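The chain that follows stands alone, in the form predicted alone, written as structure tokens.
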Amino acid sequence: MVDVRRGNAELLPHQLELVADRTSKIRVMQGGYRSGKTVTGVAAVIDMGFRSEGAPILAIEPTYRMVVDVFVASAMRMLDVWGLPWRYHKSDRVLTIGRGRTFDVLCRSADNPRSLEGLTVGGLLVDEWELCEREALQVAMARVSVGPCQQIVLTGTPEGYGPCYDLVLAAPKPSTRVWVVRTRANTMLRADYVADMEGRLDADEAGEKLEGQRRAKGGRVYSRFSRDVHGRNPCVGVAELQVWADFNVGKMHWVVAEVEPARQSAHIVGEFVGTNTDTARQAEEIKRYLAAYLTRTRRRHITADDVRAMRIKVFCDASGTQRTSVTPLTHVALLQQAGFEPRHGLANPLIDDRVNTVQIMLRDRRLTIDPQGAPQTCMMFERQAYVNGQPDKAGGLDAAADAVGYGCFWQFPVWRQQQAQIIPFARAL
């Protein structure tokens, strides 16, 4: 094994840390511009190559031009710095490294996922992996199947929440490790590089491209949300238990919250998501969900009938008072039949007013969430973006956003002056 820390390696601490990790199956370096991601990938390829006992290593860039201009060019430069002999076979796109004891690096692009099939390799690097098609990434990762190394390295600037992110990081396995690296971590950059880039990028762009922090494309709707700031451990069950509900035909997202009205604060403790269901069935299911939650937090056995007797408040969509073709009963009437106490305004708030209310509660840290208890709601805070100036409704996150918005606005409204005539709180009859 070649120790890249010797000689003139000039690797930064975060680069050395990733290369030295021998146990993680998938290593991800998520970094800002010029934070040293590609050089890290080259060093990892060399290390994996000498550990793979003759098995080739696969190195992928999103396009053929990037293979030549980014990976191969960087590899040639760094191999010369490290004093390692190399030969590049241009026609075959194979980089052979070493003298005597050598290994091959298969340099490929993700343009054509089919071209990756049939390869058998001992390690994988995908540079700018989030710019690749999901199919290409899946095929490439499946190629790693021989030798003692069998590690995967993914490097690149974060690109929002796309299909590749969903494949690798939406629900990461314990064997996946992530490094988040700021551009400033590269001490070899000129002193004014970051300042120059900050003048060209807006706040969300700078967060991704300089800080390495993932942002929703188009700008996040709930930009004040941070999992580190607003993520909290499960509640111990001392506040008023409520449900915040959005009515939909295909997907009903109901949020469970512990609310302290005197402090105008709320902690989201859970969620119940129903697909292809109806309000009556959803209400019965969430009663069982609440019974289990209350049994766990109140430390005494509570049944669905006990939940019914509690007359728990459900803050919901004002359109729930309208009849549908499915049933002569309204959503609100069905909630009342199930033993809940529906609450809503006479008309739904403007989207801007609802968003502003949630944003201000986040700003003041009066709205927190248990990420384990309500993972899809937490995902909504992190991912919902603006599309054409409005919160995106095509990404499947709007149901959670609507439910949270109703729960917050009907109780702690923030609105523009001209909307003061809206009655924010009305008990359903």
Ligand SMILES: Nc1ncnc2c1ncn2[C@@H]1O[C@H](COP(=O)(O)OP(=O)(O)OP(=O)(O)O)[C@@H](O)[C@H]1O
Second form
Amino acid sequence: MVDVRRGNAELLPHQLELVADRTSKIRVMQGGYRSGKTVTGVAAVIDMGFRSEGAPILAIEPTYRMVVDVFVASAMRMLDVWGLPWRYHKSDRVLTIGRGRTFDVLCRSADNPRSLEGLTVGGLLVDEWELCEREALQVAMARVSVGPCQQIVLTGTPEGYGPCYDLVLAAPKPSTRVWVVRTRANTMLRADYVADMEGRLDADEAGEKLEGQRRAKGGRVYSRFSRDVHGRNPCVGVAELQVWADFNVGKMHWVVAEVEPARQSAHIVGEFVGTNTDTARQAEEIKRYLAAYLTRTRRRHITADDVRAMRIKVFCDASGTQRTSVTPLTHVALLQQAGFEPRHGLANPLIDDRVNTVQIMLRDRRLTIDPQGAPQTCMMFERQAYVNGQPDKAGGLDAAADAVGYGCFWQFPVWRQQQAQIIPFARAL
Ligand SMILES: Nc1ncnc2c1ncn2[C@@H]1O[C@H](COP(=O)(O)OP(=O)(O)OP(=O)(O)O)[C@@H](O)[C@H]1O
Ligand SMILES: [Mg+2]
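For comparison with the form predicted alone, would you give the structure of this protein in the form predicted together with the ligand?
Now the full complex is given, and it begins with the chain already shown.
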């Protein structure tokens, strides 16, 4: 604390308690939304930096975007408030803090665990640690090996009982200490924030996201989704139109999305659900659907043949290259025949990776959905729950989830980038 107070740091009581604990090896702040977790992490980084005798501190967020938008932005803001000088070297992602006696904070993202290998640091902060891949968390924790401090700080909202929870908190060591913090503990927050949020979350979610209490297994898969936050209808008609498809026998749930690759964002504008259909028929019918949609949003008449000429990308299941007993052509070949451009990887991503990618996009507000255009997809986001640790497949909600998962994962993967190469169909054979 002493060192944070060299500036004018004013910390809330729970923040002060965590920062002042210099003995616990792992300090975990499990808190509700906006409870002041990231600021606690920033204060702990500063305190650890001044105690590490020149060794750098590693600060990690789940994605590169969050490194810049969340950690670096919060650090710059708080350092200014606290009157501590800093310099940010953007190309190296290094934040140098202090006057005279300085130390470096290496700002990295967990979606690239390779970038962590070989680092030697005196302390570690992982913000939103439960949204990171377990492997990345393990690599990061092993990097803390020099200087007198060697403490680890993990901050974030509880996210059920995932792989990271298993690693750190399922059987915690005596040197691990956890603070559970409610959103209300952050007295800097505007007074009506909690009341507003309570209106948007069900009781179960409020327990986790406002009280910081971890929920029992069996919670919602897409717990980050809220109709009020993501069910918006932002301006459409300017982005790239895509289809995200899941191939199923019987029920096919295909999603239509407007995607802005540069912003890594997508807005789901519609869905096309076919029952007792096959890929060829579904592909023909969705062309008519797309023609009507484009005519409405692009303000000119567009026919199904025009859609065919546009060679719209369809992100889909990698198993679409396999023949089925029903048809001699593969799903992917049928899509090509209908004038679409199928996209998928060599093998399907793991379910966890798909879910995490979608959760991160929801967190960053990079994935939104039109509830009128895609009511079943919206319902899937709200209702799909974990059963025996796996997303529930009953009720047909998994078809929509799979389609959205492929669209997001093949383009904006959060984990294991080597798996996620997008390869055109021709090269997949
Ligand atoms: N000690 C403090 N002094 C001044 N402002 C603070 C302090 N702690 C938190 N805040 C302010 O409260 C708000 C929420 O803090 P912070 O971003 O740390 O919360 P969080 O729990 O990480 O939120 P999220 O759930 O969005 O990740 C921010 O605007 C932050 O500047
Ligand atoms: Mg935060």
